[in-house]
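Next up is one chain by itself, shown in structure tokens, the form predicted on its own.
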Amino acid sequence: MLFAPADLTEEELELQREVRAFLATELPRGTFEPGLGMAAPRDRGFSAKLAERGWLGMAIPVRYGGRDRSAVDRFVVSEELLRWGAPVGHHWVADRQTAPTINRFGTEEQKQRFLPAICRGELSFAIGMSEPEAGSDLAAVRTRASRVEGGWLLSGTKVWTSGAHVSDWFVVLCRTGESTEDRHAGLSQLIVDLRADGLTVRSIPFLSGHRDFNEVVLEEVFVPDELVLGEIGGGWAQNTSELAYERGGPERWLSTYLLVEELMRAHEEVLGTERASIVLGEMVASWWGLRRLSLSVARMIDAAEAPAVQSALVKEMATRFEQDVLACVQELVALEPVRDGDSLLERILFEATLSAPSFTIRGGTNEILRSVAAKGLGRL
């Protein structure tokens, strides 16, 4: 498999400089607690400020509130936000994958209803894919929607639904057709109100004490026909397209970036050792390689391609890299991760240590991603 070479143009580099200047002014170092990648805190006000600058819904058409910019432009903005540890949680899912998916598969009514509000930073979305006995094997989902007058009754359980307790909507992958030998057949996507009657959100405490993960139980939740996303029975192809937005971006290799940056600030004495030079050199080389692959995926999206296989490969390699970075930092400095530690490094190390096991699970386990890649390579 070949990834096309990808470098930033001068216009894209100018956008990068603009975002860096904005962050230095809006969120000066030391004035806020930075988050780790896309798991950063939620801040509606900050999301609204990004929207005012045209940095949400960047690739969405102007007529729907977007800016008609490229996936690469969004890559540039996202990379800088994540690198800075900015509070992107409120808008992240809606901006990254829900808006492009609705723009591609939604009806005109759906586009008019949801896209402008997403681009203004007003609506937040969660992801309704994983299930208790399906996990990353999305073809095994059992949540079912049954046809009724005017819409569908949706029943089932979704799990690991990050942010469902504070989000407005989620896009649910469910079964609408009869079971066949082809597990990919009969799947559809519905846009579901997270405050609908019959829907219950139950918190799942994480090791760090955070309660961002949720189980969402749907008991005959009515979903009107106008909230069917795309074609009935077309859910698998649509979901695969959505995963290309989810798996190949900078959030898959920047989760532990701040850990290294803060190590270099707080422990300069470590940097002079031969071992540190080797370890940091290997990390930087890997980081640049992954960045170029990820940028290439964004270029493919701009070329109207569907780089699901390439995104799966980037995600598999990148999330292992994020975990390796944590291990390298732990090797270089003898420091206990402390939840309420005096230093920022201690606190970031605490968050990274407890959340790192999830990196190779969220968005698809390594085993599933390797399977996607292996099957996809045979078709390329």
Given for the second form:
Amino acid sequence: MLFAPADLTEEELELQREVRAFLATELPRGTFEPGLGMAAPRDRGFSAKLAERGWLGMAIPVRYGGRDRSAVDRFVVSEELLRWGAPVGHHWVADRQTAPTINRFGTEEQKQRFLPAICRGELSFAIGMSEPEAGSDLAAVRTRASRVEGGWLLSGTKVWTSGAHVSDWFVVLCRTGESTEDRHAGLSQLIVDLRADGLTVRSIPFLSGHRDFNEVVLEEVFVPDELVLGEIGGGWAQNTSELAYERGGPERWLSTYLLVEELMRAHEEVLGTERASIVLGEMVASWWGLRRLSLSVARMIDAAEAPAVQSALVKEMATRFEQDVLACVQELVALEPVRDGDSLLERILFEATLSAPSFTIRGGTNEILRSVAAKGLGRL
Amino acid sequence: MSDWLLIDGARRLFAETCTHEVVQAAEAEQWSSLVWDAAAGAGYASLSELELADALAVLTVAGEHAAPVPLAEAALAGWLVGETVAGPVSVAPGGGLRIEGDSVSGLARRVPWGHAVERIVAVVEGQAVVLSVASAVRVERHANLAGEPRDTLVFEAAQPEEVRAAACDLRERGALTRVALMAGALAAMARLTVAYAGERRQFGRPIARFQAVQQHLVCVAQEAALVGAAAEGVARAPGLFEIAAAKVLAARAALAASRAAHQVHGAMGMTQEYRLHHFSRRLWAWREEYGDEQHWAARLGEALAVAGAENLYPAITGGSAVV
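Compare with the form predicted on its own: the form predicted together with its partner chain:
Now the full complex is given, and it begins with the chain already shown.
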């Protein structure tokens, strides 16, 4: 069987009810400006409230500040936060991929140092993968760490680093050995302080005017040995496993969910036609099916399987669907997207229209995902 | 969770009996005693007596092998009447019959294997009516896109063998059987297509190595996975929401996956001698039967609009428990 079965247990449903009740009380609709999925604002205070309830680092062991729960529990919490438009930006990367990666590959000292602080919602992380000459072809990274006494000197340039200007750390994929015939050899991951000497963060304004994107220039940044993540030379395999957390989750099919809910709330009049019923029914059928597949990826992570192919298949089709949802809403209602519009729908239509092209690019372009999936299909 | 012994047995039985030649011959001869006798012998003529999820799982395996026999119809007949109807038996999917006193008259259209079965079950004014095919005054042979018999039976004051209150909604249950069959056909289509692309060489390498071809392989695999997940979901919670959503996904997948699979196979896929058409033609046919994507999307959309914005996400996670 390619995908694991996906239904929630009674305990998981109870968690879902708790999160819904929390959001209705802590963050009632109409009292905050919701964001579009994982692009929602950063709010340390909100992340701390989630942490108090044990909803950050859920799958991390209790001894490192986590709750020893599961990837499915994290899925249940995440999907509710995302569909609500809650401000998840501060903890998003750390909770989704850095914490599980450190938990899996990190040293005891690294786990003690980083995991409790992530689980408390204090530390935020960015992603140090892409470079000017290494986008989809990630093995082409040129950022290099050279051996010095007690650690490494890191030089190079990372780009498209969301949140580097406000985050505390980022995990950098870099070259520590020569590139041989095996292009995946000689790569390593280092945990790097974003305020270290020799590190410069420069904003790359997004086409919408948002300033979340950055270029990070590293000039002989000293990284001590104790911040090497996992094996020197094992960076490619670790990075690949990290990507399984990054792909296939609910953030890949909920970026435009709120448009539909808001359309139903504010423009009930457009729902009366047969065409509108069909469009709404088709979208919800897709959400129902994609959610089941996505949940099954989480189940497979809990079963210690490596659902890299499955998550690539899900992300590729789910992100196209996110864009389709925007087109469907635009078909149903004639409303100009306006940044400071009077209605919430005008405002989130503005955000969605200007960010939609990124859905099928961020976290691995659809083209590279197809390639990953197709190679895997031949082996399954 | 479905019964693994049952599924394993079904896999072996259909793999052994539904060879390419047998499926091909069944289309020409409009019946396959070989497959029917084997399936009936294994108990698959009375799937309605099993747990619903198990019955659907057997149908999925049947779909995976394009089994050319009315197993879904036997199950539907059993669900309508409330117990297994002695067979082979089929069902009349639409209206067209009327009860006059104690007899039945009118047309039963698009009856799967109508000419070859012993009796049919039709829903007339909310009643499940069992009619002997021998009591039809005329049987017209027709077929669906896949060449599966879809016959018209004409009754004039026929005496029903039995009349009972229909024990299920035929359109919903019918759509459910089609989702199960389609999940199987899509899985088979995905396997066949990936394997073919790995074997077929052009320009000195397997065509699976070309990115343009990989895009099609991914499409077929995605649609098969999506409908597989839908079939599993609807088997666990067979409410109106899940049936509608699953049939929407299966119907759309029939078009998207077949298009991509055919593109990968090139001219070979257009021939009778190659197996792909057993799946693509069935998918196209089953897409229409018991409601296509437009029909079910409209029903789903209407229910969601009534439930309102606050219930949209709870419906996506909770399905028919919410809507």
